[in-house]
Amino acid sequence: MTGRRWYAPWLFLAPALAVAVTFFLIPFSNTVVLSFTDASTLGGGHFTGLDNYRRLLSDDAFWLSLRNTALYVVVVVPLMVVLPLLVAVLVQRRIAGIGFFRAVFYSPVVASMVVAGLIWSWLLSSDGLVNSLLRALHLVAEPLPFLTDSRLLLFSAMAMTVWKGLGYYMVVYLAALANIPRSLLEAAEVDGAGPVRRFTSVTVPLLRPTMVLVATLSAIASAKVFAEVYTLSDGSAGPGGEARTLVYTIREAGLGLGGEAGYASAMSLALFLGTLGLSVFVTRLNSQERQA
């Protein structure tokens, strides 16, 4: 009878296979082939080999998106990795009202793309709120261009990346932060260790492979940046397209009757492989830590 069963575990995993192949490993392949084609949006091509890898090499526009992308990894990560660690340790207090200041500060995660970059828009804007106070206290004498600005652009769009994310990676902190033994934070207590010296020695530590997650999650996010600087710059990527993302590039070119779907399926390959990369090595870096 049990040998007659073998496949009920596979009735389970039928449905999410279904969709993973699907929605998934069918459009990867797709993308790889067309990598290799000189495909356009409306199908079609022959097979070109190497040649839009080669001019990925000689396209100045990848390796300024490239180059932007790079930098806001380099930015937010680390952002993204003590800032909702320090807003865990706060709110995670028993005490009246903390219950108000998180979901204070998990609201902008339920808030949508749009309406965020609405926001931020708003408050960047020549005559916003941040511009407003900034000559109110005399710190400028002249709006400062936030969003005309292309390297202003790029860093307004992480703050906004930053300002989106926290809330989400605070409650991932919270749930690490309520498994860590109150045994050790007490016995470090006894042995004269302050609320400081408590949290660099026995909460950071035990929450290296919750940092590691973060650090991953927050990286691949900013890998594939798109919508913040699409909307925080009405879909120009600032002056001559200066603050353009990979994903921007990849959408630009693929994008209307005549995009190149093949050149824009080897840049998202190259993309892919990037953030491979990039995970794998934090990923061997946290294990190599661990060992030693």
Given for the second form:
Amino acid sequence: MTGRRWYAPWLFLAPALAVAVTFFLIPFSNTVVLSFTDASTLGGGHFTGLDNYRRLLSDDAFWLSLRNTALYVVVVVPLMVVLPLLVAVLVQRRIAGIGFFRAVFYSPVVASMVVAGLIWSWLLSSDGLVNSLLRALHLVAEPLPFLTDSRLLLFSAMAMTVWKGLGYYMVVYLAALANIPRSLLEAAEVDGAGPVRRFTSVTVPLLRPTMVLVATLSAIASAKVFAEVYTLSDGSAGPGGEARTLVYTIREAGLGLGGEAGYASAMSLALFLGTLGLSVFVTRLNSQERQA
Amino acid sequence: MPSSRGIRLASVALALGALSTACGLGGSTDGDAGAQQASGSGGALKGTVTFETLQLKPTFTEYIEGVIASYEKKHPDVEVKWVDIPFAGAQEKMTANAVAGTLPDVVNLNPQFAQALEAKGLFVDMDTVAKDIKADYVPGAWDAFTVPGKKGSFGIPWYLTSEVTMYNKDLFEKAGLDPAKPPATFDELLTAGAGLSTAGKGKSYGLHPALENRFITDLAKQGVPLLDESGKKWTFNTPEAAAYLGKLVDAYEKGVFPKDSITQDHSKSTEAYQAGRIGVLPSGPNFLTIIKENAPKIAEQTGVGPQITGASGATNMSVMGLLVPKSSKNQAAAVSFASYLANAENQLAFSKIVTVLPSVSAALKDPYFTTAGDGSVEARARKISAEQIAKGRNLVPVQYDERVTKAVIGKVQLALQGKLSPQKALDEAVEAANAITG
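The form predicted alone done, now the form predicted together with its partner chain:
Whole complex next, starting from this chain.
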């Protein structure tokens, strides 16, 4: 090995490393440090030990956000794993005009979140399209408070998340479906398996790694949900902020001129650990089942 | 579809609305406090002054640049650099600047917005450095930059707005109300609102609560004490306040407000008014301009009346100010420019461009504000709000900042939904607000 210099690989790595260190590692370490202080967004702050974390334990807003976020994950993740798969199987067929349907399912992914929020709040407002339909069909007498009942608001936001993410995960599944060898499906068919059996016994097992990927990605996204709740509620997270999610509460605590940077950092760290735990859990679950 | 000019005007009105209501200009002194200060100490003004405004470009570019040019002519050694930042993200930008010690030399803020920075003692005390011009200003406006429990005043009032009551005469007629007689008290407002909602049959409503904008001001107007003298303990959980909240709860139940309105802010109430969906809109007269741009038909049907008042008879004004951070390296020139921009002549010129009022008493005496002019609704609104300014005050203490607002309004929303009793909601609101302010 002559003429090779030890630093050559580092030179190649330098740009990426610099970006990672500047925009990820340093801010992250700073968040960790801040979470042990009473710093405000205007700077300053003293070391306060575990005070912020103790405060978390008795903070109703934090627990409410945690419950709402957990509910979000529990509802959204299964839907995100199953629905896009079904849609992908549907639009996978090569028939005339199928491209149109693929594009239709994908279009919400391209829409900006703010635009999507506006559309959904028009749809769901008390005199919006959904309520008008329900009333015209005499299904309800009074408009349903989709945007002003915190529970309904949270479910409306979940619907919006699913609608918006469906196309993205559909494309992920389409790619995976294209990789399933036709020979396996044909062999199953020769063995007498119908379309449902072929789907459950051949397609689904082969798609398992993709499903784990989708579950992990959508769990992380759901744990960080913010924009849906924010845009549907005019920034209020529902009356009394009762539909608040973790990121919403972090933003509320840490933003603005009087924001508590220290406390918000502690919450961010709790969210980080929670999300990390969630993805490890999903991955573990998968590997255990594989071994079983 | 609002035109882009409409949107621009709307954003300007929002920026103005975030401050307060109307203003005018005029006055005899040139109000050059810094110049007096500098000449007093024997030094001439020189150097660069950075001046930051909130969303005044492009609508007021010509005006601001004109003032800057005439100031620079008077003080050839001073260069004024104007920076305009959008309302969205302004807090973040200022936070970053404050941390880095790079706040501009003169900054345009309202008292509530400036509060967090003021609490850190970041601004120059105008009672000291601009004491010569203090007497020129409407006392209520100058006092808007004082903090209860503290000495000094941290800003020069620039322009004012004083809410008027806009109402849709067409909807009034349909509801059998007298279109020449707008509601004047809170009880009249709620009664009119109920009538309007009944007549609207779900297509239009009486009022929009715009809680974040009006709730606390409305309590103050009814004589409810908001904050104690220490400036740290909130006191608005009185039986009178609970009684008023009880009336709002009742009104919401009876459909006086649109169902979705409890979590919506002032901009949504303006939208609803422009769409003909609500009958009464208490707001700054500067919004008349926006309504005219976006909804000319509604503007034609709009009448104006004086601000809704309560037991105390007090009227509120909103104030936009000019502040000089202590970190400024050129404080004398900064104070001089700020007082020049806010002098009678320049404020009068400004309030002829947009329906705001000057904070200088002399300017308010200009016939522009004392006569109903061409008889237009804007002229009437201007006259009404100018009259109100004389006895108006900034009723909401600077401590009622964004975070306190959110905490308080959250509880009020729960009361409106019947999840908390009015008294309990206010008790919890006070507790939450104390935790932030205390």
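Note that the structure is predicted; figures quoted are calculated from it, not measured. Between two forms, the rigid core is defined as the largest C-alpha subset superposing within 1.5 Å. Residue numbers count along the first chain shown, from 1.
For F12, a C-alpha deviation of 2 angstroms or more is recorded between the two forms after rigid-core alignment.
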